[in-house]
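Just one chain follows, in the form predicted on its own, and it is written as structure tokens.
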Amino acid sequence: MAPGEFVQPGNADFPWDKFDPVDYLDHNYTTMRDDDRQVLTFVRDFFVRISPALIDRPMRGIDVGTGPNLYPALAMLPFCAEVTLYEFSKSNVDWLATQHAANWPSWTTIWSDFWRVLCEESLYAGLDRADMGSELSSRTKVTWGNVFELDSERDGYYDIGTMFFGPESLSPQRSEFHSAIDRLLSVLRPEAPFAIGLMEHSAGYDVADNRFPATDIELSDVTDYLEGRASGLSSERVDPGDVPIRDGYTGMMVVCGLVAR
């Protein structure tokens, strides 16, 4: 490396153990956006589609990289007798342990407004209970982890996996983006479904007091990447509407699709 030559930051070089879990969470869930429901509804829709391949016996689901977004793991719920809440920040693990201890407080006031979006479709519907937060509970297991250090011999394989928001949002480094959605398929069993959200041309973002990074990507760049490894993609970019829910964006997308044999 020349003298002064500019060295990109990666993925360890940003503070994830001082993530806010409750400020992003009030900040990008607190009243469900349009946005954020017409993601839900594309996933919903693509579980519900190919089903009949899915119902057949209890999954085994993860999500990689929860943090404070229960959404993509409530859209897996159904299909499995356990979701595994996949996460690096020490400050996300604490919080979502508590919330799995306490049999998920915020469901009241946050998650069953996203509920209510997939019982729309009556696979999810039959689900429903009465005391959804303990369903969740029972359902669920909080994991520590490094997406970069996924591993199929050490964590078995999973039937069903989501990651959003993640890929895109923990690196300014392409290569970083890669590897993640390379580490969520090495973990999924040779045609499982899955279901990735992304920010598109996301500048970073601030939670609390803290900038984290982002790769400025596009729907095709995710959709390129995937060619020869996953099969049946479906995809939908999704507009922010006349109120963004921060700056340095230009809309969501989600990416769905089956993993290759």
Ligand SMILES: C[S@@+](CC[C@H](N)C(=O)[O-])C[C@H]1O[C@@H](n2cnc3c(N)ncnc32)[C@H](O)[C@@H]1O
The other form holds:
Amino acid sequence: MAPGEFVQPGNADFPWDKFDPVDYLDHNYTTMRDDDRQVLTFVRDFFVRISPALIDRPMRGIDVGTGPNLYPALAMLPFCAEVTLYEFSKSNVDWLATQHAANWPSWTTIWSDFWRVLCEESLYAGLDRADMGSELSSRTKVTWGNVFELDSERDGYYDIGTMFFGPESLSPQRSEFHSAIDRLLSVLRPEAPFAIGLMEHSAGYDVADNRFPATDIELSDVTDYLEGRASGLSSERVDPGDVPIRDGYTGMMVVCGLVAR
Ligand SMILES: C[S@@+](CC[C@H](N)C(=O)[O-])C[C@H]1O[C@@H](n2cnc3c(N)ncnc32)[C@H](O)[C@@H]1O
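Output block for the form predicted together with the named molecule, input the form predicted on its own:
Whole complex next, starting from this chain.
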């Protein structure tokens, strides 16, 4: 390396174990934002649209980099006997494991609002019950793991998958953004449906006292990369509206599709 040459940091250079799930949850999900509602509705409608093609057997789902956000897992719930919440940060894994063991106390304060949006469709409403927190515990599994090490030989294939804020929110390096998408798709069986949520033109984000990275991307970066890797793509860009969640991004994006055969 030449003297003074800048080496861009990568995923491994950031303090993921210090990611504060409570601060992140408070800032992002305590009140449902209109952009999250639009993203969730888009994913719900995609899964409902393709549901006749989903084979009628208990499926395995995976949400990669769950953090404390349950809505991607909730969107997969009607199709899954089990959803793996796959997370790298030890603090996030601890938070998820504590919630899981206690039948999701955050259900009543936060996630029931997101679930109500899903229940506008009968596939979800048919699953609704008084004690959704314990239902969720029985259908989810919390697993520590690194997206870059996802491996179908070790992990098997999943039938449906999500990754939210997400492949672009783990590294400033474009190659790691691509690699995160590749690794997610690599553990999904051919033709498995997936949904990926992303931030547009993100400059990175603060959680409590720590700064985390982002890859600066827009929708075509995702759809172009998925060309040949997936079929039946549908996508949406959602404007941040009058109250952006923070500085340094220009919108949310969601891309759904089926893994290439
Ligand atoms: C911006 S947060 C998104 C959290 C959540 N999915 C959401 O929708 O709000 C990025 C997440 O990626 C996780 N993450 C970072 N590096 C990872 C890695 N190498 N493998 C898996 N997850 C990782 C972080 O711990 C964090 O939970």
